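The form predicted on its own is given below as one chain in structure tokens.
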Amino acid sequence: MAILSKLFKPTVWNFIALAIMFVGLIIAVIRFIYGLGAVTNLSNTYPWGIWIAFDVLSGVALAAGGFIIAGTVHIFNLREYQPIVKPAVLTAFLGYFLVIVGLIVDLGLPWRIYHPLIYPQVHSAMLEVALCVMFYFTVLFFEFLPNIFERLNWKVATRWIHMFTIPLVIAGIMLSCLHQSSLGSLLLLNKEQLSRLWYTPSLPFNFFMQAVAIGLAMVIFESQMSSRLFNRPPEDKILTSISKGLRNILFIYLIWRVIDLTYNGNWSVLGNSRFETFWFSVEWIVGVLIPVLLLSTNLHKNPTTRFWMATLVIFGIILGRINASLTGMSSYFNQIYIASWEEVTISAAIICAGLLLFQAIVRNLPILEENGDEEESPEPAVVTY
């Protein structure tokens, strides 16, 4: 129970999601055991389920905030940006930590998840994916460094990995913008499968558009829980200033998606299937039209709309994600993919391994200590994605 203190609050939830963990890992070692046929509804019709729709497609785009908040700060050295700058790049790391668990919970052959740099397929976009994958992974867990070094005050380590500051946040815009719209080049290959609601040729810029705005959202959601989690003053001020970006890229998001939709002709598919319909009209009016009404108000002032506004978008293009890869292939095959209550279970314990996870690095390493000062300091800032 000491040690269990140290990692996180010995609180309910917390230990709801410990349990979630463990029923979670049983599942995952039944799988590896008897494959995936033995916990999950997958089919040749439906080869991908809710752990690449929402664990991957949407575990990357949780993840896009690292690299605006990197461009914004080192880039275009905007420094009243900096306090949310280790928890930007926390997230992100961590992000692609859990992507690549459920990778491998997914893959048929996990073992060889590294084949991609020994026989590339180089006309693949997988190809692109995996590389892109593997390498900002790397590239994040050498911005995430400098938090262990100060922590064992390590100060020759800390002022050398510094050095690298501008190089590696420019590789790691570079590959999380590749990364960010490769995902969408994947569904190209739907263009017979995917309803028209959702496949464009511009499913790449799409994803891209996605991954910014769920991440500017993401970076409100993630300072406001830590605020109240560790009893630290919110960062009112940038948050603030974050809505209205956040409020500007889903209005453009909004309308470059209208005039999609009209030059390609797909609003005439709208009303053919009531179910992919339905579920195209929630990601739409829950996840993009409410937000930007109410973050166009002064409301975007208040915490607590603020909040829940960042929410949404989050559930929006989550939504979105899953509407692309799964919901927007039923009528074609005139079969709905249901996922089974273990897919469910062991996407629920990557969340909770991911919210314990922060939760234990914030209590033991120096995260949320930066404030407005540090900005003085002669030392380079630490990166993040």
Given for the second form:
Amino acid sequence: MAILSKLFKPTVWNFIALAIMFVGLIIAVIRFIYGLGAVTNLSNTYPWGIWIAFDVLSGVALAAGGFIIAGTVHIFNLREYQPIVKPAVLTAFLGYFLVIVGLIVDLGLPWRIYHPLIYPQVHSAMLEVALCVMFYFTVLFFEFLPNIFERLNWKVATRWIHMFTIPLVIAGIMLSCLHQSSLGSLLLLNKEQLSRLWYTPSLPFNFFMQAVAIGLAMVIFESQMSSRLFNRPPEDKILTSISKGLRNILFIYLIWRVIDLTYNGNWSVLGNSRFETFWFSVEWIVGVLIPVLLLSTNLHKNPTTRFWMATLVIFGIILGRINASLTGMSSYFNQIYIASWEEVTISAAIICAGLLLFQAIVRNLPILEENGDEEESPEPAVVTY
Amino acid sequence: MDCTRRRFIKILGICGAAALIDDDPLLADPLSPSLHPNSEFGLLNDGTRCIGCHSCENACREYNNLPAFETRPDGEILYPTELNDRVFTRIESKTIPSVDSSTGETVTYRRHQCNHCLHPSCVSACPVGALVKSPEGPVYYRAERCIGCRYCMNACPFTIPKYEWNSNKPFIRKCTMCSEKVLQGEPTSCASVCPTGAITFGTRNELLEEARQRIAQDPDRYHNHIYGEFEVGGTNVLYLSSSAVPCADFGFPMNVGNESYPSLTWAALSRVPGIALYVVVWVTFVYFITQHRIPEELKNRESEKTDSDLKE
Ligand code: SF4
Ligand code: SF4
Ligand code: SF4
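Show the other one: the form predicted together with its partner chain, since we just had the form predicted on its own.
Expanding to the full complex; the earlier chain stays at the top.
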């Protein structure tokens, strides 16, 4: 118990999270004994479900904040963003860890997860995805390692690993660019199945832009959440400029997609299927248009609106990925996939694990330390949402 | 095509990854033109000759050790209505009003199976080369490599690969064109049992020739289209359909286009080494530029920071 209380506060939410993780664990055991069919609604028509659409496709995107902020600070030398580098890298590290957990549950033969390394087939987009997951996770691990060294007060190791910061950041940016876009390349083979509302030869680029947007939104979300959780002053100035960046990238994404849909003559399929059109509209109105409009006003300086706008962007882009990999195929297959409660529980358990790990790590490692000293902070430490 | 592939591997080699490339001839470029156009085997499924006797379904089941079909209590066999991990081929029937309208109705048939594409989407999708296209035609599966990502299922334009959903050690299952037999030049099990010659085994060129002849000899009977001649860049399994129920009416995917599927992702993937190199060079360049201006800037910022701190 003593160790547990060092890891996280015994709040109701944390106990609920633990409970969900426990149920998830039981479902995972059933899945490994009786097969995927026993707990999922996956079928020969929909071989991929929310474990891929949400945990992997969206999870990787949520981690994009790590390489963007690390690049901003270490490569572009914009030191004012320094305080959020460590939390962003931690979010990315945990994000990738959870993506791998999700993959292990989803893969039919997860104990062969290393096969892409020994039998690579270079024409496969999935190979690029697999290699990027492995390599970038390794890079993130090394970017995270200094926290442990600092905590243990290993001076030599700390100095030694800091020499590798820049190469690691560069490798991280390169792998992220490839990885984020390769998720879009995966869907290029669904030329026939996927509705033209989502299918376009520029899917890899679209996925990359989505990742930048959701990565920035996640930085805002995570930073304001942890200010609240750990009673720290919010990084208002930084977050205000990040939300400007978020608005800009969303705006570019919006214009790009309009051009893309027009150029390929794909607006005509709007309305072909009511189900697809509905979810397409939700994705765009809630996830892009409203945030772009509101973030363009002075409201982006207001922490509460900023937080909710970031949440909408996160929602919209996750929905976009679910649409592009599941919803968008419903009219072709004339069949809808709806996740089973077991699938949802496993995904929820994975998120809960992420939240708990985040708390435990922030409480025990010097992640938020450069956040300005608490005593000096003149602002009230409580933000209301 | 071949030149871009070679360039790709060269760039990979520069990146020090050449040792990782599997030199397996079976992984030969799925984009390159068909390897052995004259000796590649295939099947010609003639829907107008099929009488729906289900012999091919039974032969396939026996040859591949698949479980028996379900039977009704009165002993009637319930033939499969979908392909799955226990069914690699099936006959679909369609009842239409008879042409001469005197006899009422006629039944037409279509066979479902893997099309053994010349440029198989599934092979290009598999990250570990578990699915391969052999030079003799069959697209078959090396189970020992599969990781179970199911991308092949997602990628196949004909939704052919199926999964063993209820196994804790699941594999992909699909028609293999009886690869063990075909690699020795023997006809497939289904072709050798068909009583009416609705399934013809032969090299792809022979089959195309044969199909054209059949259409030419009886243009009223046949719909003038050989499905698989050009679709998705060509397939080794070809289909003829009757003029009464052309392939479009029988649910053959008509929008797949004539472009090979692997080229869709290759358009993006072939750029990967270039993009990687570009990003690294560009980022490093930016790094050195911005480093150059730190000392002063950092000082400014530092003083700004203390200034603002003091103000607060
Ligand atoms: S039909 Fe599908 S499974 Fe068969 S070879 Fe073509 S892509 Fe592969
Ligand atoms: S499920 Fe197996 S055969 Fe299919 S793409 Fe994945 S690794 Fe390859
Ligand atoms: S070729 Fe072999 S595996 Fe394929 S349908 Fe015929 S009998 Fe079955």
